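Let's start with one chain on its own, the form predicted alone, as structure tokens.
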Amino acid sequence: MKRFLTVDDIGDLGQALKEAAEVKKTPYAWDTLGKNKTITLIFFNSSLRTRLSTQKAAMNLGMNVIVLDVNKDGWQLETEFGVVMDGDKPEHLREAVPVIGRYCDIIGVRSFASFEDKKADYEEEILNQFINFAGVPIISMESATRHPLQAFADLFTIEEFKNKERPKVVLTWAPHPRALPQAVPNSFVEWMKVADVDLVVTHPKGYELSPEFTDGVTVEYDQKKAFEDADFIYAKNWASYEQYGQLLSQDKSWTVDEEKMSLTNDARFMHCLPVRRNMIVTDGVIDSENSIVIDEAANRVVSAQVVIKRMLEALK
């Protein structure tokens, strides 16, 4: 594996889930695989679970880990080409990326959507500079359009907790005070389409995701109808795709509460975290026995370790 950006990069999904189960059961079984190898984790945006889980996964494999917060630890980086660099950014990503690549064996990159230019965001301009110029394998730790490590962990969590062969999984939009990227819902839909689940996406009109991800997916605008007989409820906010980056609504009638969860098949509640309590979900739901958000977050180590393990094995 030379890159991990989409569900296609993981190969056979069943095999990946089996490997994830092995990694979770014996996380230190490959603790010499990464000896004398270095992973650099580069963050253009804030992180808690992604940073800690990916560090932990690499350490479980015996790797050296370097973490770089671009906004605090280095020069401000210019990302656009053809600009006159007479402002506050003294270094271009075109030079920084290959230099970083010389210092390590694998690079993880986290960079959110800017919401300034849909075309630039969906063409993944920053992530692609790392792919094109680093010369080492690249892991997306969340990009403008996808969050594959999260989606892999989400699917593995569903596999652990499902009590039927083909569960009904509902991705629901929920209100938030800020406009958030589409990366998590995009990846969740992308992975669930490949998995053996009955996927339904529910959101207010105007919050349709890119057709690139939702083609062929059942979309239900009535949230309560979508919740009926669901086995898993995955709540997440995202900004408008068509009216790109705009916050069209903060309709709190879409908050996931106990009444809506009572419509489900005793569904498990999921969220990628961090979560805005009593905006996205009520205290009663997220603190209930059916909430698996902590298990879900713990599995972020597992998904990252499977990916890094495969990359190290390919470097042998």
Ligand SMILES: CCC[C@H](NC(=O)CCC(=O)O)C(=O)O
Second form
Amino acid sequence: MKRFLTVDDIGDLGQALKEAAEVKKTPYAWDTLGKNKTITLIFFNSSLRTRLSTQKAAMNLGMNVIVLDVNKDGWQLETEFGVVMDGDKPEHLREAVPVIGRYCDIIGVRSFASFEDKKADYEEEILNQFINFAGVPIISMESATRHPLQAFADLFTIEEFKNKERPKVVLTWAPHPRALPQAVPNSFVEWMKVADVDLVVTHPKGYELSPEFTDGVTVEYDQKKAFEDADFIYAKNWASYEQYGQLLSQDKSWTVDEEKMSLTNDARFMHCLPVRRNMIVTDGVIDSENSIVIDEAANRVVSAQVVIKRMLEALK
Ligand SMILES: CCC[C@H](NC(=O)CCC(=O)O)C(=O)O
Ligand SMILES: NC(=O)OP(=O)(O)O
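Next up, can you give the form predicted in complex with the ligand of this protein, since the form predicted alone came first?
Now the complete complex, all chains and molecules, led by this one.
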């Protein structure tokens, strides 16, 4: 495994979920696999869960871990090609990436969508500089268009908590004070489309995700109708794709509340976190016994450990 970005990179989903269950059951069974191997985790944006869970997963495998906050450590990095570097950025990514690649065996990268250039974001220009120039395997820790470690953990969590063969899973947009990336919903849809679930996506008009992800997916503009008989409710905010990066609505009628959850089949509530309480979801719902957001976050160690384990096995 040279990169982990899309659902295709994990291979057979059934096998990956079996491996995840095994890793969760015996997390230290491969604690020498990473001996004398180093993973560098590079953050262009903030993180709690990804930062801690990916370090934990690497340590479970016996690896050395380096964490780099680009905006705090090292030099300000220029990411544009062809510019005259006479500003406040002393180093280009084109040099920094292969240099970092010489100090480690695997790199994890978090670099959110810029919302400045839709084409550059959706062509994954930043992440591809790592994939093309680092010389070591690359794990997306949320890129401009995807968050695969999150989606893998989300699917594994649904597998753990489902009480029927093909559960109804609803991805619902919810209001937020800022314009957030489409990466989490994109990956959620990408993974759920190939999983054994009945997926419905619900959001206000104008918040359609890129067709590359939602082609063939049921989109329901009536949130309450979408919630009917649902087994899992996955809430997330995202900015408009069509009017790229725009905050078209903060319509609080889309906040996930107890009344809407009563329309479901006693559904579990999920969110990748961090979550804006009483914007995305009411306190009553996220504090209820139906909420599995903490178990979902705990499973981020599992998804990261499966991916890193496979990369280490390929390095042997
Ligand atoms: C895992 C989620 C990371 C990120 N979330 C945020 O940036 C939330 C920031 C905020 O609530 O102000 C996102 O929506 O992609
Ligand atoms: N869900 C998730 O990736 O959380 P962080 O942004 O805190 O890493």
